[in-house]
Amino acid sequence: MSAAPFHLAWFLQGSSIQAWGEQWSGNISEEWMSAEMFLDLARSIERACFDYLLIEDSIYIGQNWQNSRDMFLRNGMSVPRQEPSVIAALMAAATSRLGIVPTLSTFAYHPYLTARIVGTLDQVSGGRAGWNMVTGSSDYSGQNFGLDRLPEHDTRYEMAAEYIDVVTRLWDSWEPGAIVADRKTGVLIDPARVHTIDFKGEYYASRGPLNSGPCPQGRPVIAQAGGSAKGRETAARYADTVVAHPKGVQAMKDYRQDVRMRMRAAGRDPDSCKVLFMATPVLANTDEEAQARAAQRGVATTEEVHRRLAQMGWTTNIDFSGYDLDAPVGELTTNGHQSSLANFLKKAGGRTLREAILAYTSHGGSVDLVGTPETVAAQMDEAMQEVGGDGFLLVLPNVSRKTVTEVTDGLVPALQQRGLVRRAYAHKQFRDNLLEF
């Protein structure tokens, strides 16, 4: 017995140079500015009927290794990053059904600007825009905007709740049918259907209304990664789709049940929000070849271990360069991504730091997916049967046309044969496709 149909989305780790040191990556290090690789990605996953493409973003250059940018610049780690709303607009123009979800952080964009950017993207895409709401996690990013440091983790989420309130009120400042376009009376917009919001909260204020006009979806789709307790609470109250990264099938099941419980407590229908679990499939012509490819991730030189720890430091705001690689991982705290650190510490157990980072980075997703397309499809089926829904958010560490094709022309047809993912879009707009099943 197979699971019910589930959703697929793609987590693009920034529109920048991808896989430039790998085979089959073409001349990405010279051609990345044009974004053509990423437009090809969008076209390909639309052909495979994915729900959406989420453009992750960071807004600073890492300095979390030896208090230096060198490691990040030399290796192209999360740099360069182009402005996601610009890439999102290009992707929207290159597609016709795929949801496009740029990341816009609450500390870097005023709520009015976010409402206007995402609302405009919804208009030009015909109702296919989303917004990945993040609060930021690095003081380096805050310093780019004149802040000494970001607020504390829980305060950031309190601010985010108010921020989302402003954004959604601005989207609602235009009633349906406000643009009457009556040539006989010469009236374009009915003034009675456009409203100020006069919002003045503890952290944000905005008069409104939006001058960019109404959104085709009414409200564009809101995506949010809620790992901590505060993050889950925010996701349960506001998100239409949740980016989740618990480790293991039981943890996935527990996470989804927790978010759905919180949604009921907030007076929302839990079926109105789709929880998608991050997954990194390792695909090959045979199961043995895929297992060998996966095993390579668990073997690394000390230099590669340093690189992986620097990337973990970029996520968690911890500089691991002063830690003993061969000593057990001790107590760690962060004002950065708390769920990422919690997952790392859980994986660490009694391991040394070297062993812990290799174990953590060798298994990139919530559940291990390794094998031929048919094998991985069966693994995804089994996981979803246990978890109960709602789908997977694929994140590939090295995006190239080859790795994209492995998914869209290998894995997806195997999933379609099992009736696990759609073969065609049922609707024109993003939210409607998200709520199809």
Ligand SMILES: Cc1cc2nc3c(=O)[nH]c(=O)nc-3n(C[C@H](O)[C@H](O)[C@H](O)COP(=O)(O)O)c2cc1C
Second form
Amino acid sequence: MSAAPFHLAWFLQGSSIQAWGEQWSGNISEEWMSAEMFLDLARSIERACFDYLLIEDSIYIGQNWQNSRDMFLRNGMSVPRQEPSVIAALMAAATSRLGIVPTLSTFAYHPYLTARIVGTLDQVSGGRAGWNMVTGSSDYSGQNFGLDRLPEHDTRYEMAAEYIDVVTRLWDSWEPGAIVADRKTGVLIDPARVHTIDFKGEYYASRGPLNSGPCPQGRPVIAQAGGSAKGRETAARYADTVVAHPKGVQAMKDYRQDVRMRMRAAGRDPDSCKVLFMATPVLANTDEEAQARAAQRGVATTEEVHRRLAQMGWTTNIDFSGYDLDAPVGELTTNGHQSSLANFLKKAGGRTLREAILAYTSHGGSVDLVGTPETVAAQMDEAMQEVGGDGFLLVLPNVSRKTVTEVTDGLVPALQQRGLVRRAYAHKQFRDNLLEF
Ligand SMILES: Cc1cc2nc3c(=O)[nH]c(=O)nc-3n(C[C@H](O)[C@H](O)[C@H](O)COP(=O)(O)O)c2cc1C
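Switch from the form predicted alone to the form predicted together with this ligand and give that structure.
Below is the whole assembly, all chains and molecules, this chain first.
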């Protein structure tokens, strides 16, 4: 018996110089500005009938290693990266069914601007826009917007709840049918069906109505990624899809059940939000070859260990450069991604820092997926049967046309043969496809 059909989405870690220095990445260091490789990615995953492409974002250059940007700049770690809403618009033009989800951080865009950008994207894409709602997690990013530091973790989520309220009210400021376009009377828009929102909250205020007009989906799709209790609470109240990275099948199951329970408590139908789990499949022609590839990630020079720790520092706001690589990890706290740090500490156990980062980074995603396309399809099937749904968010550390093809033309057909993912889109709009099963 197979799992019920599930959803696939793609996590693009910024429109950037991906796979720099990797094999098969073409002339990416010269061609990245045109975003052509990422538009090809969007076209390819649409051919494979993915639900959506989520464009991750952060708005600063890392400085979490020796209090310097050198490590990040020299190695092109999360830099350069382009404004996601611009890339999203290009992707919308390059596709016709795929959901497009740019990340817009609450501290960096006023809610009116987010409602307008995502609303416009929904219009030009024919109802395929989403918004990845993130609160940001680094003071460096806050400093690019004149803030000394970001608000505290839990306050950020309280602000986010109010922020989403403003955004959704603005989307609702146009009643359905407000554009009457009556040539006889000469009336384009019925003023009685367009409303101010006159919102004055604790953190945000906006008059409205939204001047960009109504959205084809009414409200575009909201994606959410916070894994802490506050993060899940926010997801349960507002999200149409949650992207998450708990480690292991049991943790995935618990996470999903927790979100569903919180949704019921908030008076929502749990099936109206799809929880997708991060996964990094390692694919090859044979299982042995794939296992050898995966094992390679657990072996690294000290220089590479430093790079991985700097990347970990980027998500947790911790500068690990002063820590002894060969001493146990010990206690750590963060005002950044709490769930990422919790996962890391769980993995660390009694390990040294070097061992812990190798163990943590050599197994990307929620569950290990290693083998031929058929083997990995079977592993995904088994995990989904156990977890109960709703699908996976695929992320590759080395996006290239070759690695994308391994997924779209190897893994996806193997999943389709098992009846696990769709072979054709049933609907034109994003949310309708997301709710199809
Ligand atoms: C799959 C996934 C994607 C994420 N994408 C982004 C992103 O694009 N930008 C960002 O600032 N944070 C991103 N985050 C971080 C989350 O918004 C959140 O800060 C993080 O999961 C920690 O949440 P917590 O503090 O509630 O545990 C992502 C997290 C996950 C798991």
